[in-house]
Each structure stands twice: as C-alpha cells, then as structure tokens.
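So this first bit is one chain, no partners, the form predicted on its own, shown in structure tokens.
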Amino acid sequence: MLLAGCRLSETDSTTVFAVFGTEVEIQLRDTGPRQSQAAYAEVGALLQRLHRELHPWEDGALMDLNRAIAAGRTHETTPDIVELIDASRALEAATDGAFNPAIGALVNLWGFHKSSYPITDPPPAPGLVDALLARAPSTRDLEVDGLVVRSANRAVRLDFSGIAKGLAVRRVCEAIGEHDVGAAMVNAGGDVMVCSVGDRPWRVAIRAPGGGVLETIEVHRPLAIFTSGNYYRYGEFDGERYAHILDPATGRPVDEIMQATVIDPDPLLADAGATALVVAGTDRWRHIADSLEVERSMVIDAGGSVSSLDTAPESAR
C-alpha cells in the first residue's frame, strides 16, 4: 500500500511503503518524475507480492509450504522461497545454527507470532519448549528439487523473518536497475541497503538501542547495513520481559547482545548475520562473524558496552 510520496526536488524523490510489518522508504536521487513514478509503481507490486508469499504466519506460499511439511506431504514452491530456503541452510551451518528459520513452530509457542507488541500472554511450559527442541527442526531437512520441497522432519515450520528482508532489499535494487534512475536507496524499517551512488555519497544512520543515533556512515558504494535487535518486540508477562529473539540451541529468548549491526554487500548475509550474532552472545559473535566473513559487525552488550569487528579492505572503508 502507497502510503506518502512526495518530490524533494525535481530530480530528488521519496515514497514510502507498507510491508513486512515496517514501513519500507525507497529514495531515488537524479530522476525525473516520469521515471521515478515507473519505478515505484513496480517496486510497489514486488513488495506487496513478497509480502504475500514470505508471511510467517498469514495465508501464503510459505504458510502453504509449512501446512505440506506439516503433513508429510511434497509441495511445489517460490523460487524465492527456494533462495531463502538454500541460503538458510548455508547460513544455518555458517552460524553453527545460531541462524535457523527453520524453527518456526517455537517462534509461533512464544506466542511471537503476531503484529501487535508487547506480547502479554505467559510463556509457554518449558515441558512444551523442549518437547519441540527435541525434534531439533533445521533447514537441513529440507530436500528441494527444482521448486519442489519436501521433509522428513514435520517440526520444520519456516519463519523467514531474519531473512526476508534482506531477499527483498535485494529485490528491489534490482528492479530499480531495470529503469533510467539515478542513485537509489531502500530503507526497510531502519535497514538499509544503498543500490547505487552518483555524485553524492549516502549518508546512513545506525540507530541506538531504545532511539537516537549510534554512528553515522558515509556510504559511497552499494552497500547494507541491518541492525537486529531484542529491546523493540518482546514479551512481559509478571515483570519478566523476554526478547522475541529465539537461540535455537535452547529454544528460549536470548538477552547477552541487546542489539547487532551487520554491514556488507550482500544484504541476505547482513540481515541473517545481525540476527544471528545476536542470539551468539558475548562469547561467540566475534568467531560467526569471522565464520560470515562480513565487512563490518558491531555488537552491544546488555550492559551497553560497544564492540565491533572491521574485516573490510582499506579500498572499500
């Protein structure tokens, strides 16, 4: 849905989208109205399709892949759903599981699985968390052959909410590339991916946990900034809040990292990283991020302290 389009000058232009749960801002720099308004109106229609079929829990390709492994049965997907699906299970492994879509069915048990936060009800029983830990759903059950797919392990429910938005990002600069723009920048709700840059570098915020800025970037190449975070959607239920971040090792929130920024080229990598190094901790962030072989990371603690990891060359700071 068009929510706002303005023009900031004459070749200078920004709309704005309803999707994924956020608001998605495409900037377009010098660009005449005529091509700024084909180019919108195609990205429009790719996020409210992507929308559509990668919904983790509403009526739509992925919720019609999840009812099929839920019943033992093989199903015909998305060849996005089959991208994420192949990227997962590299990130998956990559991660040592610390990124895992695959365990959907604990996502929906915290009851995480809805629009609306704080969410208020109890947690659930842990005899119920670990009955479904124990069935150790993973995206290496999952068999695919062209878009067919199918698994062994019917606890696999597919929640692509680490990663979705990372897919679409991607989506985009791409149709953008298909019209006579300019420079072009997606904002996903506070994740970033610059598509392209012309004579004047982008400047990116990274927001601070609970509001403000961090840092502010100079960004003068196509680049992603994600930020995943456990202060935004949480629970509270008798004065205890817990994150919706899940650690699919133990199947409960995570609270050791309050917020993750992962900066790189590739945006599925940025998206599933940040959420990864979250559930991490402060223990292992440093060797995933190594593992990911991502530009940049920056991690804060749930006492505050900063720390960061710079593996990009001196070319590309």
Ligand code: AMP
The other form holds:
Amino acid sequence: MLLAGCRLSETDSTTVFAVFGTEVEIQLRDTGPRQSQAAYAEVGALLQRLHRELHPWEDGALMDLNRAIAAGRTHETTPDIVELIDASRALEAATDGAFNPAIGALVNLWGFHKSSYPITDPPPAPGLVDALLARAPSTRDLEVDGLVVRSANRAVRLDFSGIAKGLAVRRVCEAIGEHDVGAAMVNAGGDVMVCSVGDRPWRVAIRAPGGGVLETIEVHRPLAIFTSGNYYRYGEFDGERYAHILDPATGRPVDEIMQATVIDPDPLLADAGATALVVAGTDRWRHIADSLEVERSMVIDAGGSVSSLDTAPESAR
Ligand code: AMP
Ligand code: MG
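Switch from the form predicted on its own to the form predicted together with the named molecule and print that structure.
So here's everything in the complex, that chain up top.
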C-alpha cells in the first residue's frame, strides 16, 4: 500500500500519517522491509490513539477531563495526559507563565478550536476576554494524584496543542526503538525529532516564515527541532491578522515575534519552548530561553531580523 509506493531503497523508507491537523512523516534507514512494516504499523496505531486522546475540541480523554474540571468533579485520566500536566507545570513556571496550556477557553474564544485556516470570524468582545483572564486559569490549579486530577479553578481548560506534538514524537521514537531499526527520524509538519542516527547524519531543514528553508542543520545525535510561528495559523478580520498563539498575561494574540525555533534533545521542551519564545516577545525571549536551558534557539522578529542564542554544553556542539 502506502509503504510500497514510498520505498526509496531496500533498507531506506518513509511513510506518512495524517494526524494532529498535519502530516507526520516517519523515515527509517538501514531497516529491513519486515521490520519497517512492523514499526510503521505500531506507530500508526500510536498516533491515532494520541490524536483522539489529546484532541482539544473533539470527544476524547482530554475533553472528558475538561468537562469534569468545568463541573468541579475529580476525574481519572490517562498516563499521557498526566505526563503532559507534569511537564506543563514545570514549563509554565520556567517561562513566567508564557507557556500555559490551561488557557484553552481563551484559545476557543478567539476561534482557534477549528481545523480550517485562516479564520475569518471577528475577534471576541474585549469584555469576554477580560472576564476569562480575570479567572486566571493556570496548571498550578491542578491537583494530581496518580491518574486522578482535580482543579481548584473551574475556568481551567487544558489545550495541549503547544506541546502534544512533542509528546507524540517522543512516543514514536520510543515505539520505533522497540523494533530492529537502523536509524529513524520523525517530521511532524516541520517539527522534527531525530530518534537515532546510523552512519550518516540526518539533514533537517528549519522552515522560514512564508515557505522555504531558513537553515539546514546536520544532526548526529537524538535531537528535537521545533518551530512555532504566528503566520501559518491565524485569523483575519477587517484586514487585521491575529495569531493562534496568545499571551496568557493579556489573553490576546502576540505579534512581536514571527517565528521561534528551539533545538534540544527533549522534544516536550523544544515544542513548548518554541511556543513560549513567540509569547515572550523581543525583550524577554533570551531570558526565557536561558531559564528553560534549551540548547539553542532562533527567533525571527516581526521585521524579519533573525537572532540566535546558543546555550548548548560544549560537548553537545
Ligand atoms: P504551537 O504551534 O506549538 O506553538 O502551539 C500553538 C497552539 O497552542 C495554539 O494553537 C493553541 O491551541 C495553544 N496555545 C496558544 N497560546 C498558548 C500559550 N501561551 N501557551 C500554551 N499553549 C498555547
Ligand atoms: Mg509548541
């Protein structure tokens, strides 16, 4: 089927799954056809499961949890959601609240719980945004005991879109690692995780705003490269564009940074970090990148100037 059509050589192959509103491409090298088939089958099932479990507005485990929070009930959720809550709490603290996946109600209010872009609805009334903002939803409001979650704040709505791909690529690499695979890479719509490297380095393109390639890097070790931008998912009304990334401090879309890329071995950190740097803006992004301790970040401001910050340990360069 798909695999046969895509095979590049006897031992190198690629396949694509449509999930998370994007295409997730898996590349395997130095792997026999039987092992590839088995790995792809497992990854396909895994991605479908995560897609359903973490979908922010279609029925699934995350919506069940959000409904329970709204009703003030305790609720037993899944290990993946608990892992995302734990990671998000640390990330919300380390980013001074720039990354905050508890603001799902605000994301919905701005019209971003939809699959087709751009969005042409008018922006919400300022009073509605301010009313939600006043209820200050935060991952700090959550109490987790094993798989049981409750929220002290009923305004919390979890939307993990800013970090879910990070978890997905981590899980994909773990699943592939169980098979007899030579080298593997995952590309989730331009967000990349190199799972393993054989005798050739992987070449990874960092996308440029508006298409094209900003930079191509050679990767020699397991590494995640995640990019967030305010240009490819946005709303447009009366000639004004508004980004799908919101500043949790104002409840409103950000506009100072056009694109941020984070490179780090930890894909959750890279995914959430890229989103946080877009929120942080031109004055704060270096500070946030430092406090997150990401290896490398690259930011393009609204005027198109590119800056980068290298904090990788000497040994990792
Ligand atoms: P990404 O493309 O990884 O930057 O994730 C963006 C998505 O994360 C948006 O579509 C929202 O669903 C959600 N989001 C928006 N603003 C924030 C924020 N400040 N913190 C966490 N998630 C956010
Ligand atoms: Mg992100």
